[in-house]
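Below you'll find only one chain, the form predicted alone, shown as structure tokens.
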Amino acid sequence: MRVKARAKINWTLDILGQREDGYHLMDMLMQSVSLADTITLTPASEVTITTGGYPKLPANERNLAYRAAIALQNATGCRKGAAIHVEKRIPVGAGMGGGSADAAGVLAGLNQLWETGLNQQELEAIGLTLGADVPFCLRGGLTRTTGIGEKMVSLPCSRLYDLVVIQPCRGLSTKEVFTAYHEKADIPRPATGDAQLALENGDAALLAESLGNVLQAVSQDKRPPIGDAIAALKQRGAIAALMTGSGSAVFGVFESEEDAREAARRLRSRWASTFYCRTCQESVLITD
């Protein structure tokens, strides 16, 4: 079985508070994009994992895809095995949910392969135990996501956008970024309601005015190339450019596929980790 596990972007990211256990309360507009890892699942006597495409990716119990398989076993009592191979294309440490996408792909794929029969809600509940972005990566499409990532409202989306994604520097520690956020004053907040309306109606101009990520200023302070990449995307014609998640990837929104592909081609000479992709309405695609 082959599974395409798609990345995500944050159109908006806002922090509304913090729980006593340290988890942050979020308000985010998130959407799946076509940039994806490929996961191959083969029946086996036990759960094993191998990886490709990124040399430092762990191929052991620290890998979220492996942990997803064990979590599904524990939740269902299933004792079937699988040989899992993850071929990475989503940049690592980018804020694009690559590890969460892999976990979601394994949960959805093995739920079919092992015939465990869990519904979407049950899979998302298991996903939340693995990471806050896993439930979204299971559901996909466009959502307004609140709580710590477990409260999602799926939204209509009348237009798909052509994007250029750049990872201009090494990743950041999410914990470090959130800590620095609390020490920074006067951070501008996204107009999340307006951005939602813009995405639902396909209003690119309103979308460009409404986007925002409260972590961007903090991450940019720690990794100035983030700001450089955002400026370069705008110089190449992006109608808007923003950091996704806690970084370090940024994305630019373009009016056409032709414009986006040309911008990606030119920017790749400066940043090797540059990708063309599109927003989409599905996150996990399973093929036999």
Second form
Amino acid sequence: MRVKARAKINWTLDILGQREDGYHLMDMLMQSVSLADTITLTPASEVTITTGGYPKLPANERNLAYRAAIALQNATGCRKGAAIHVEKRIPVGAGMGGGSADAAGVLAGLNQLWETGLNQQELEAIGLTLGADVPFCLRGGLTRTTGIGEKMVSLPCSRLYDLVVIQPCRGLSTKEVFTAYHEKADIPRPATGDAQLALENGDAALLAESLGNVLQAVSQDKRPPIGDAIAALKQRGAIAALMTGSGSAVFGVFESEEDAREAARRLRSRWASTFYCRTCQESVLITD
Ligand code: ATP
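Any chance you could show the form predicted in complex with adenosine-5'-triphosphate after that form predicted alone?
Zooming out: every chain and molecule, the one shown earlier first.
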């Protein structure tokens, strides 16, 4: 079985508060994008994992794809196995939910392969135990996500957008970014309601005005290339450009596929990790 596990971007990322246990309460507009890892699942007597495409990715029990398979076994009592192969294309430590996408792909794929029969809600509940972005990666499309990542409302979106994604420097630790966020004053907030309306109505001008990520300022302070890449995307014609998640990847929104592909071609000579992609209506795709 082959599974395409798609990455996500944050159109907006806002923090509304913090629970007593330290988890942050978020308000985010998230969308799946066509940039994807390919996961191959082959029936086997036990769960094993191999990886390709990114040499430093753990090919052991620390890999979220492996942990997803074990979590499914534990939740269902199923003792079947699978040889999991993850071919990585989504930049790692980029705020694009790469590990979460793989976990979602494995949960959805093995639920079919092992005939464990869990419904979407049950899969999302297991997903949340693996990471805050896993429920979104199981659901996909465009959502407004709140709570710690478990409250999701799927939204209609009237058009898809052409994007250029750049990972201009190595990833930041999410913990480090959140700590610095609490120490910084006067952080500009996204206009999440307006951005939602803009996405629902396909209003690119309103979208460009209302996007934002409250973690961008601190990530940019720690990694100046993030700001450089955002400026370069705008200079190449992006109608909006911002950071996704806690970084370090940034994305620019373009008026047409042609503009986006041309910008990606030019920006790749400065940042090798530059990709053209498109927003999507779904995340996990099981192909055979
Ligand atoms: P998010 O957007 O959910 O915050 P991210 O895109 O910033 O995530 P990931 O690429 O998911 O970050 O990876 C973060 C860490 O998780 C890396 O240090 C990596 O070694 C580890 N990891 C474990 N499994 C995976 C996987 N299947 N794919 C990517 N990273 C993984």
